[in-house]
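In structure tokens, the next block holds one chain alone, the form predicted on its own.
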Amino acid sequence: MTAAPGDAILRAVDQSALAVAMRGELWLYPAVEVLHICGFVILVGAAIMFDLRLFGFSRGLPVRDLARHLLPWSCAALLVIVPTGLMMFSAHAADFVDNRAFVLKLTLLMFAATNAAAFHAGVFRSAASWDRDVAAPLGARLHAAASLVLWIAIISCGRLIAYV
């Protein structure tokens, strides 16, 4: 039976300096997964503040303005994310890819990603005519409805990684 070229790489992954570090030194793995469920909470937070005033919580406030507010916020918290949930996956590498809750987040984490740009690139541009006082269009409510139904469920597939 021939290996698969990808059990090479995780091979290889999993003999890393970090993967070993990850593994061995006692606090580095919980220190790493505390840093990555800092910048997750940061990155939903911000989005699900985002997706609430889309539908119609908070009027007053700007749509452009909040998310010229967020936004930075979602991208400091990506820069915490993915190295630290690179740094884990290292870890546990081959364990991983075989995780159905691992493989769904990471499948689920793309349609979000997906969600987002598409929010940006279509609707968000006419946010000016539906900045403030008024209600957001049904795509944008479209939109903020699967942003919450995909982040609530990425969330669960991170924490069901460990049972299943």
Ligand code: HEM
The other form holds:
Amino acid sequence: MTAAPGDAILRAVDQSALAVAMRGELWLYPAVEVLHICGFVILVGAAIMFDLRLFGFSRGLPVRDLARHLLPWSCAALLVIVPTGLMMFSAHAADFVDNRAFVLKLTLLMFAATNAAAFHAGVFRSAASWDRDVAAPLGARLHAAASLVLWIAIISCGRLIAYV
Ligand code: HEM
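Now show the form predicted together with ligand HEM, given that the preceding structure was the form predicted on its own.
Below, the chain from earlier opens the complete complex, with every other chain and molecule after it.
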């Protein structure tokens, strides 16, 4: 039986110097996981705080000012989350691709990214008209609701990876 092309890539990742170090060094994997957690605490924390503002909490706080504050931190957090996630992935690549919680997590991540992009390219462009002291339009609140549900599901999947 011929091996699937993906198998060769997974074997190469598994045998890479990085993967060997991630499996071999006692403190490396936990240290990388702590960085991963610090990263998504900032990203998901920022997303949820923004969603709560869109739901109408702290209506006096201008939405665009809040976005201007939170977006750079969210992007910086991604620069920590993605490399640390890939480092952990490399240690047990073949197991992770068969892990339903891991696959679902990455799928939900794509939905969360699409939801955020659609918000910024769509209803957020009219934010000047609902910046403060008025309710955000229904479209914005629906994006906020989707974001809240998706990020909680992503974190749940991340935690469940070790149990599935
Ligand atoms: C931006 C969104 C992300 C969030 C919110 C997130 C969340 C999580 C959570 C909650 C955990 C469990 C941590 C723990 O309980 O110790 C985790 C672990 C993990 N994540 Fe992520 N993650 C994100 C992105 C990524 C990416 C892009 C990858 C890359 C492939 C990735 C790969 C992993 C791996 C391999 C684990 C380790 C599982 C284990 O050893 O148990 N994550 N993540």
